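Coming up is one lone chain in structure tokens, specifically the form predicted on its own.
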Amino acid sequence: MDCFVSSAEGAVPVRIVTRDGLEAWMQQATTAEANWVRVHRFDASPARHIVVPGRDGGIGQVLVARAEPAGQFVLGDLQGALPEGTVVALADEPEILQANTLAIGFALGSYRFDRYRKNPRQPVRMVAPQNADMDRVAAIAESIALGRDLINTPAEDMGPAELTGAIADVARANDAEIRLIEGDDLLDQNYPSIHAVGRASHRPPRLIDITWGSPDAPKVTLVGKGVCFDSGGLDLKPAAGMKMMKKDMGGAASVTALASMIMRTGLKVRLRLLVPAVENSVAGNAFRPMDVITTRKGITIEIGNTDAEGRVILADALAEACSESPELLIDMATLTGAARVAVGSEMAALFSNDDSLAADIARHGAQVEDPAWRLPLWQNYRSMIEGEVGEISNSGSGPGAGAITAALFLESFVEKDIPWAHLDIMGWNNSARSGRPKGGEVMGVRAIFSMLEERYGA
């Protein structure tokens, strides 16, 4: 990670303070320093910071306010608060857990997507905290940066081939097994719904299948929606709705980041990662409204709207995921606008057939500031997705409960005895927040990873 250095020589001290701690600091500060803080009305309110000048006119130190206890993103704003190339160091060495938390938050705030910029800004760097487990910090921060990069990359440079290539790179780096099915081979190997959605693009649809870990370990399977660009198909999206559809593979990016964390930290699981990667395009062979697709599981899908394609490709992937009866099955997808209406853009909408699993994800999400809010799999709404010709429709019959009916659709392809969680995510930060720059975001990943660490720690 290029946002950390090992030498503290010349580093600007960063002191994390509460309101009580600020009073103690003021008593030992110089008159000039104390006056500077008073003039700028810095009162150590959480999420605020102040740059205190030194005697030479440069930066003397930085005070960063925190709540009690300190959150994940206390240092997440330093990258934009200080001149480029500045090196900082924590004035007080935190305990191990806190050191890890602060280092991860700083790293996440240091992320920049500069692939298409000629002169990127030089990062602010921090001296690695002595008590931090920097291997773990790197595993988490670099995995999240990878996921963000995948989402931020324009669809021209991130099609099904490039997405599967990036996932394969992660697999090879961790000695995982790779299986790839492409184009018409999807039909030959009975993945018809993935093929149907992706067949109209000149970039063939794909399914990438990664396995890692001891075959005797508990099986954890991840599935991610990999729609690299969504035009809406023949039910074409309007321009405003199409603009951000490079992020429609945010579920795939998120489970890739999560898989990377799992493998790099050596969790004791048998991991499987399934990502159907397609582009939903318009051509003479595009799937049409009211077509009926027979899925891998044998359930027939009536296409009510070609713009509800994500759940169609996930149907085959979830059916395959269940073939091994994993101990845990998690899918992530930028699936519905209805989820954003329900919970907004800063948290994931969580659905699960297992109360314990849902509670654990929500609990860990709160702990690591990566929230997921549970919505119900309300079975009374299942009638809203009954097809007229096919057995199940990919679009609800009414205007309400869109996130729920989408989750119920997916549940149809999950075996009832397999603990399953579905996260409907935004995959994007609409505006910058501490530690979360504007742009692509792998939401819910840190929550699930924290939960998996508790269950399957190395």
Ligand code: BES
Given for the second form:
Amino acid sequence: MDCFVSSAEGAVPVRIVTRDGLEAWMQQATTAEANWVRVHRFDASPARHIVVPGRDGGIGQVLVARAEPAGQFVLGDLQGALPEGTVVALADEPEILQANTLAIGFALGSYRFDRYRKNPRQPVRMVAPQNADMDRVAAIAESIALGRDLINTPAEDMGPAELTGAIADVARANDAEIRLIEGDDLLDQNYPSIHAVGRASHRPPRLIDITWGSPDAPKVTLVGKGVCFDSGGLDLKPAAGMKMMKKDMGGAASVTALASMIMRTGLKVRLRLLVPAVENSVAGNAFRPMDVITTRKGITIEIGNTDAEGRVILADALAEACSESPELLIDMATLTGAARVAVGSEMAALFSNDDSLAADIARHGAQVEDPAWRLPLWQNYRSMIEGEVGEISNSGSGPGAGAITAALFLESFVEKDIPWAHLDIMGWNNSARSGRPKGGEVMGVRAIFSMLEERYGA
Ligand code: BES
Ligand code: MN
Ligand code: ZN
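Compare with the form predicted on its own: the form predicted together with the named molecule:
What follows is the whole complex; the chain from before opens it.
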């Protein structure tokens, strides 16, 4: 992480203040400093900061306001708030949890995607807080940066091969076991739905399957939608809808980031990560509306719409995930536009067959400012995905409830007794917020990691 340094020499002190803290600071400040803060109307309202000049006209110190309790992103705006190359150091050493949180927030706000456009600006750097566990900070911040990179990379350079390659790199770095099934081997090994969706692309579909950890540890399985580009298939998307579809592997990127955190921090689990990676393309051999696919689980899917492809590839991945009865099964996917209509783009829509799991994810999400809001698996709406020729249709007959019918579809491929959560995510920050630059985002990852740490932490 190039946004941290170890030497505090010449660093600008950053003081984190609440409203009460600001009062106390004013008491001990010089008249000039106190006046400066007053004329700029800095009142320590949350998310604001002020640069206070020193005697020589340089940057003397920075005051950053924070809410009570302190959030994840107190320092999330610092990168853009100061002149390039500035080195900052916390004026007061926080206790360990707080030091980690602050450092992670600063690192997340320092993320930039510079693969194609180098940024000549020198980063603002922060002296690593003494109490911070910088290995942990790096494990979390670098995993998130990796996930963001995967989403931000254009589809041309992030096809099924590149996506599975990136996941294999993470696996190798952590001594995980890798199994990769590619192209027609998917048919031989009975993953018909992944093959059907991906077969029209000149870049063959794949399933990557990695396992890590002690075989005796509780089994946690993650599944992510890896549609490297979603043209809609023969039910082609219009231009506006297609434009951002390089992000349709946002679920895969999110579970990859999560897996990377789990492995790097050594949670006591036996982890499995399953990512079906395809491109939903148009060609003579594309799957068609009203085709029927006999899935791995044996359930037949009637294709109502080739643009509802995510749930189709997830069907085979979820069925395989259930074959070893994990203690916990979580899937993440940029599955529906309807979830965005329901909860907007700042939070995940959460579905679960297990009330305590849903409550845990929601609670941790609120704690770490990575919100997930539960929607119901409303069983009455199952009639909307009833097939005519096949058993289940991949497009709800409507009206409405598109995120729910998609989740109900997935539920058909999950064994009832396995605690399962499904996060329908945006995968993208439409505008920058503190610690969350505009562009690719791994949503729900910090929430779930926080929950897993509570359950399986050392
Ligand atoms: N990847 C899209 C969903 C999506 C669109 C997520 C925009 C985030 C932003 C998915 O494959 C899709 O096209 N879903 C359709 C389903 C419909 C055809 C039943 C949708 O949501 O419109
Ligand atoms: Mn689609
Ligand atoms: Zn899609």
